[in-house]
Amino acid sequence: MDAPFLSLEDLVAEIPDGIMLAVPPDYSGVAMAATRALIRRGVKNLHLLAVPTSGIQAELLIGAGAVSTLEAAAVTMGELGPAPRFTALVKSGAFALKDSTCPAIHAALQAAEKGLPFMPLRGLIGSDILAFRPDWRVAENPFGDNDPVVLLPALRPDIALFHAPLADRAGNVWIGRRRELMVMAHAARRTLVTVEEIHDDDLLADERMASGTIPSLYIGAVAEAPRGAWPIGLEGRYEADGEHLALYVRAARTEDGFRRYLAEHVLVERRAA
């Protein structure tokens, strides 16, 4: 069945409060237009899963009070320094933090992708993070002697949300080389995607495009949102808006500054620059 095409507002209306929402890192196609629409709608109590890190997307959702649990390897503004709202609010205990690592998040999603209850991972042995993750179990390798491994329960998000360059009329979505988006779509119960544009030809019928295309079987709904990743960039389309990101970091150093940013750039719908 083809994925339905929705308006941006109708797409985010499909994301209820209280779910596990998986979002990609800044280099993979972040649905920022949808994120701003979610905040305008007043979404609450999200378990936000960063696959495996996040930046301004997590910052806005955390600062707006939409996140009750964050699971991530890192939240950072990259070269602009620490993520100010994440830093302030995790210190105040405003949300629960499930600290993780990049390999652990990818492995747990792969378990869900394959329909497995857990995935073993060796590299966590000896790290302090195990003391803070009681849901991770250390077990003996049944095929070896004195060979412990960590068992990670499968991560199956309720919804995966990301932005991509293209979808065709059948709802197939082209992601190019961003394979983590493919894993997210396979692992999640439902996948919602915003795209730069709608492609008239069948993406799966094109030998050059098919390998980078998620079939509509895995896509719940699509919304067209030109420049929908702004102020983050989208590979091959536009660069990140460094000036705007720096403006955000300066504003969000204080709660009052963040609220002013939210009022000016999020709560009032604006066309991406």
Second form
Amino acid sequence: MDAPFLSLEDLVAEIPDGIMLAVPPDYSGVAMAATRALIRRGVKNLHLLAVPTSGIQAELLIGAGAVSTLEAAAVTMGELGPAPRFTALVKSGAFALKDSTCPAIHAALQAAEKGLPFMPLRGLIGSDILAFRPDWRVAENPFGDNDPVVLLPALRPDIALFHAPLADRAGNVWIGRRRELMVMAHAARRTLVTVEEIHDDDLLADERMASGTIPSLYIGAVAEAPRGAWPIGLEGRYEADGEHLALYVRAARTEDGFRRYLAEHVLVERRAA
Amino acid sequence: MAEFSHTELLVGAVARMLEGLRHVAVGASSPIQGAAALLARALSGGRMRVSVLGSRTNNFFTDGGRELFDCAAQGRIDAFFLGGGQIDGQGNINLVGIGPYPKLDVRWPGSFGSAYLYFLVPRVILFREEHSVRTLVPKVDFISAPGTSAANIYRPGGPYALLTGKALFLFDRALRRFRLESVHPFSSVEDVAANTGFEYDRAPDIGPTPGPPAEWLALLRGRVRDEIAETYPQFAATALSAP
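Please could you give me the other form, the form predicted together with its partner chain, since above is the form predicted alone?
All chains and molecules follow, beginning with the one already shown.
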């Protein structure tokens, strides 16, 4: 069955309140147009899973009061410095934070991908990350001798949401080398994707494209959103809009400034610059 | 002796620690470390591989975000760089914040991959330009990744050195302590002592951190500057030009 094509508004209407929503890092394909639409629809109580880090996407959702739990290895605005709403609101306890580390998030998604209950992972023992994660366990390597190893329960997101360069008419989605998106799509119950453009030919018929393509089996729905990652960049397509991101960081230093940013750039739909 | 900037001194000091390695990986927001790795690669005559996160031309990974970590777990990465808002004398690093967790007084971005890579990459070089009692503390408030582990913990990796804006320390894994090796120009042994919040040992022959030789400076201001500009254009334009 082909994945249906929806408008951006109808795509985000498929994301209920209270679910675990997995989103990719800034270097991958972040569905920013969809995120703004999601905030306009007033989404609440998300368990936001950053795979494995996030930037302005987590910032907007946290600042808009849409997140009740955040799981991430880091939230940062990169060279622009700290993420202002994350930094301010985490201290107020406005949302619960599950501090993680990048490979733990990747590995726990791989467990879900394989239909396994957990995944073992090296490292972590002796860290306060592990100390503050009662959902993680340390067990003996059953094949070793006095070799403790951390076990991570599978992470099975309700929905994975990301932005990709291409989808064909059947809803196969081309991600190229950004294969964390493939893992996310395999692991999540449902995957919603925005794309730069529709590709008229069958992506799976072209051997050069097929290995970088998520088959529509894993795709719940697709919406066309040109420049849908803006103000973040999309590899091979466009650079991040550094000026706009800097404008955001300045605005979001205060709650009032963030509200003004939201009113001006998120709550009113406008075409990407 | 060639004239060099403070940044070029730091780049040279890092590059010197990468000599002879097969594969060096560089994480996010690390222009000095990235330039050092690319300089070391230029000096290796093409024998060294370098992966720079955020680069398109100097990053060959094709299997998504997990590949760096899987690669490290297999022993395919020889050196990596970590930092921290706080670093203590046992090599513990804190990338999470100051105060009692989770209601911290100051919150930083988070631990990234440190809680894993610190265990698995043989030569982890800690870099923190700010050398003060605020950053180099007796005990970190939160352990993102521990400097050392019990004997039964699988740990081929760990801290190798700590480079700051004032000095270079090497880490002794048996003693679980840093040892001051050299002091940068414009600092002194006394200045380092006054600004280090943890106890450390002193090498018998603490000298000045050597600057990059003329041949290195030429590479740094030419080829390496062009290579790092793709990922860190501001840094390349301002920090890597002849004084």
